[in-house]
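The chain below stands alone and is given in structure tokens; this is the form predicted alone.
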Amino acid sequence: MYLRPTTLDQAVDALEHHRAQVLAGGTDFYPALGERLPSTPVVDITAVAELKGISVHETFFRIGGLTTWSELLAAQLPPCFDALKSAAREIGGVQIQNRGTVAGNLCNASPAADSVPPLLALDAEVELVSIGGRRGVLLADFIVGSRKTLRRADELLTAVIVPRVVENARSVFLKLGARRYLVISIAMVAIVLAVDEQRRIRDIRIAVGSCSARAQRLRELEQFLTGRPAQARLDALVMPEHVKSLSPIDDVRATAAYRSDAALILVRRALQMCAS
């Protein structure tokens, strides 16, 4: 069964009455199928206009779940989104960026999903809608493991909400892979850094991906750096113990030890880029 609703109400009603898969950009959906046909009903949400676009509100930015990475790159957004835009450029090639969606990348919940560290560093929240209502979940809580989220089968991820608290902060995203383009990351880091009038660190968020079952914030390092001068050698303050909360694995792309070392170096480099 193939359903193509044109409104949000129709979409959540379809999910309520059918144990269905959601089709958005399809950039993960079709490769996962291979040569097989879908074994469950499919709800194609690409015609639901309510899920598209980026809007600015008094206290938050709202990124519609069907917003593509190319659309996000073209949007006029403040500097705190620079890391997210850098990550968007790393998501496949231009063809994938034209089709792949924000919601799809988050719901796929790969440990190597490029968008997750910069959105974690922005304290993003996801909006989930079902026939029973609407709820918000912090992204840090939404992804619970590799390919696992808190989204129920009857819910759609309709938007990503970003609070307007560090709009003019510097932000940086760095990714390490086996080659420059079209690569799954070995390690990646996103940092958002805001300073006060004395150039002391007022607010800092540091998120690391591909080094745990899910991307995570380095809360202890954030606390350690808050209040310190944003000086030339800020990177020298970051020690190996600051990334001990990560739990990297050995796989075909890298060893756990290499990932741990790479994460430390990327944190240092990104921090220096923000502070310079």
Contents of the next structure:
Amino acid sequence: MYLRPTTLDQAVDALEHHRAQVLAGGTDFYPALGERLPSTPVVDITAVAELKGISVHETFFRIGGLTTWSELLAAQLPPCFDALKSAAREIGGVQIQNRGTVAGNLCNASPAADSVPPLLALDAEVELVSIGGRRGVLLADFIVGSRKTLRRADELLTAVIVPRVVENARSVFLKLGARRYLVISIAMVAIVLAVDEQRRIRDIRIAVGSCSARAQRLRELEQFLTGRPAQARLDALVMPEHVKSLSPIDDVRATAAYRSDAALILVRRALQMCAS
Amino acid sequence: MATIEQLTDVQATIGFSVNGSVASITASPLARLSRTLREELGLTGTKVGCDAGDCGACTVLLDGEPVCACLMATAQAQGCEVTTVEGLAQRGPLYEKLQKSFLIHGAAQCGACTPGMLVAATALLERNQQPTETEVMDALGGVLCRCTGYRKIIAAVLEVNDRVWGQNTPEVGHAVGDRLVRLDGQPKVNGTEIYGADEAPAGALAVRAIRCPFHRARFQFGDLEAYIAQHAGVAAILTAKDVPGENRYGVISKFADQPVFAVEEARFRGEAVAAVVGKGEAVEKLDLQNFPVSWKELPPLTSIDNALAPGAPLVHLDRKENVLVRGRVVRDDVEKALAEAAVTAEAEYETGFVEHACIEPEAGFARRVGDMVEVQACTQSPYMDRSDIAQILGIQPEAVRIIPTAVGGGFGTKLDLSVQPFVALAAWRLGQPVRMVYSRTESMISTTKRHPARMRLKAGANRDGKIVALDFHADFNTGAYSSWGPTVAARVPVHASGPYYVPHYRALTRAIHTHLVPAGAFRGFGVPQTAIAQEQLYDELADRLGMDRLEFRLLNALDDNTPTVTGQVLGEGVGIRACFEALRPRWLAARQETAAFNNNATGPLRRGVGVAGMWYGCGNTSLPNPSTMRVGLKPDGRIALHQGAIDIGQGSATVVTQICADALGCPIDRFDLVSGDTSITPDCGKTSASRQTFVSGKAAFLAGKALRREILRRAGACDCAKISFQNGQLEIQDGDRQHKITLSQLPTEHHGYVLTAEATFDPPTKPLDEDGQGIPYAVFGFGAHLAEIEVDIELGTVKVLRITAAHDVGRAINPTLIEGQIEGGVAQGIGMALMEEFFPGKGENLHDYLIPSAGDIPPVESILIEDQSPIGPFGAKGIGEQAVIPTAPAILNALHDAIGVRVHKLPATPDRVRAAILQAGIAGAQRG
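Provide the structure of the form predicted in complex with its partner chain, given the form predicted alone shown above.
Next comes the full complex, this chain leading.
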């Protein structure tokens, strides 16, 4: 069965009544199907206008779940979103960026999802709506493992909420892959760094992807760096123990040891780019 | 409140605009848009390469923006405007310019990625008429190409507005050497070219194979009759029992060992054990997981070591120690020479499976016509397909007609059978047309790969820099079936010296069976792997001698009169020195620039420059290898060329015609090409071994000359007379004598021609003796590449900055097409050096298996050397495989030049390079 609701109410109603898969941009949906056809009902949410667009509110930005990467790239957004925009440019090719959605990337919850580290570094929250109501969950909690999230089958990820705390902070995203385009990350790092008037680090968020079952923040390193001057050789302060919380795996793209190593280098470089 | 669109039916009526007209179609709402466009609307210009958004071949415009049609539900196009390649022309005059630019630049080779490239480029150019190179790369980055190396595509887009593209026809007698636009180019840029999956008779049944999910397993079928009864639309299940002839095929009949369907035991993951035939939609919908077969997994041999271990099970009972075949070339006492050499170097290298990754997965259909069967499919070798299908069906070869379609990339893998036995057998048994289209995964798990190699070698030189000896041992993992394993084992020992004089030589090879996907032919038959080992070792010898690496090669390079390792003295046409000399200016400049860069480097980047040489024999190794060309004069004065040299994108259709035109003395635009259909066109052998320009080109030369002679004989004119081909008549000017032949007055033979000439050429070779001495090839191509690279010593990433490629092609029949071969070869060489390795059972798709993308290929400067072959047509030699061989070793030598490390297990992925750096303790690269 194929349902194409045009309102959010219809969409969550459909999810309530059918054990359905959600279809949005299709960029993960179809590859996962392979040669099979869907065996469960499908709720196609792409006609739900309420899920589109980016809006600015007094204390937060709201990115509609159906926002595509191309739409995000075209939006006027403050510097703290630069990392997210860099990530958007690295998601597949233009074809994928034109269809793939923010909500889809998060709900698919690949350990290598490019948008997750920058959104983690923005302290993003996801908004989940079901027939029973609306709830907000921190992205850091929402993704619980490789391809596992807290989204219930009756819920729709309707928006990503980004608090307006560090909007003028610098942000950088670095992705490492074995080719230039259309590449799944071996490792990636996003940093959002805000300084005070003395150019001391007021607020820093560092997130690493593809180096554990879910992307994660390096909280100890963030604490260690907070309050320090954002000066030239900030990178020299980052030590291997600061990336010890990562738990990378060996796969066809790289060894685990290499990933830890590369994550450290990328953190240093991203930090240096933010600080300089 | 708007009403929810609830489509509970399997089919729905969906309305959208396609190429300017409104389409209202009935389709499954979730059917991929690509499928709907192709199968329901007949818009087959939209290609399907992966069904996963990994290749971009299916790119279409959705409301003006490029998207992958394979990732969209048809229902999502409701109310939208869809533009496919067929509709681009309606968007304005830009597109005509873009098409012409693609043709003139040689941006379309096989053409399978071309529709996706054209659509993506149109989207860019509609909003940005003057894009930068980076903007073009960003726009094309979502479409993969396996043939061109991207640079000509990028140039075609960048230079779209540079001039009004005209098409020039070369003057009579000057087709050879002309940058003629490929003769089969227009359909490739129109989206009208027909590939394997683009045509099938109405109502054709579909066939899908049941494939073994384990590297090795015994299996038993359940109740197949019940399965048929339970599944509406399923017409039959085919297994080994249904094969009327021999359930066995192979490209080399002496070694033929591959069953159409495995019997009792499957020998590799992906091997077919049965096939389901039935109505298209019904068969497509089957969840093959439920097919009644039970598997008992057996311990597999998954490496050369496993296979050679004492007591290892035999993959084939009649092949002792799992050795398929051995190769051997020995010249003089290598051990003694090495013991006496002033310096020696030794090394071990290992390479993995490399996937061809043609953008077009294998596809085709078959139908039974009385007591004949016709197979239309993508292939590199129609006549070999014909004999194998005949043997499988137990009928005469003449009862099999092979109709080759355009080939969306081959590179060797489409020499072997893929869909053909399944569709032929099903059509033969059921009497209905049957179609099969491989999915990307099916293609990757079941078709041949480049042989993984394990090579051990030692070389020695004297103080004066002369190489005295090379001892080379290589084992090739040939997988479960023979395919081209014997050819690799035979060709490698002939080539392992490289294009150098090596007086004492021993090269021993083995092709080893394992329970992995069969390794077969892939551009170079093992020689690219060999060059990776041998060219790096020669760098080490040069370093030990304190010699410049390029000068060391020049000093040792073969010339016309030095014997090769098989004792062959070529006498003429040995252009390797000229290749190295052509690289010298860039070599010296690059060495200086690199040294300056590294001396000033404060960050993690280091640069390096590397060189590698290559030689490659054209055609079969000491085996007959004929091509036959037929050329006919039609009553209307046009020329029919039966061009059986299958064009897989490399350009043989164009090159062979250029040669024939000049041999005949006829304008090239009077030629009509007749396809390689085995019912109408003689055998031109297979498109492999870089033989089509040389062998089929020579046959076309001879046929053209023969037709010319026949015309002149009829006119009683002398050899130097000039023939003018006119509509319906010929005018022959012989000095001051003029003669007219009115063609309509001449009788026609059974092909419909008034005059016909046919010629066969078989290159002169001599068998190799037990020491591999003899004349393996009549002609060799030579070349050398220079790679400039940049290494990030902290991350182990390697960026290729520039490639300079010098190739002795004998005579450049079509320089644009040759550059295309070189650039495409460079791209595959970059892939082999830095990113490509296929792991059976893991990553059987194009996002885990990486081939270079539009942003990974640097500028390539091609330098064409024309040291004419005395045998080739107009002196021409092959270039197809030659182009790929030196790139990887040049890059790896540059890596060593940059940072002093060698990666012994290829590809040199970032993690392997970084591990080598850490092991070597390179300053500035330590962690922490």
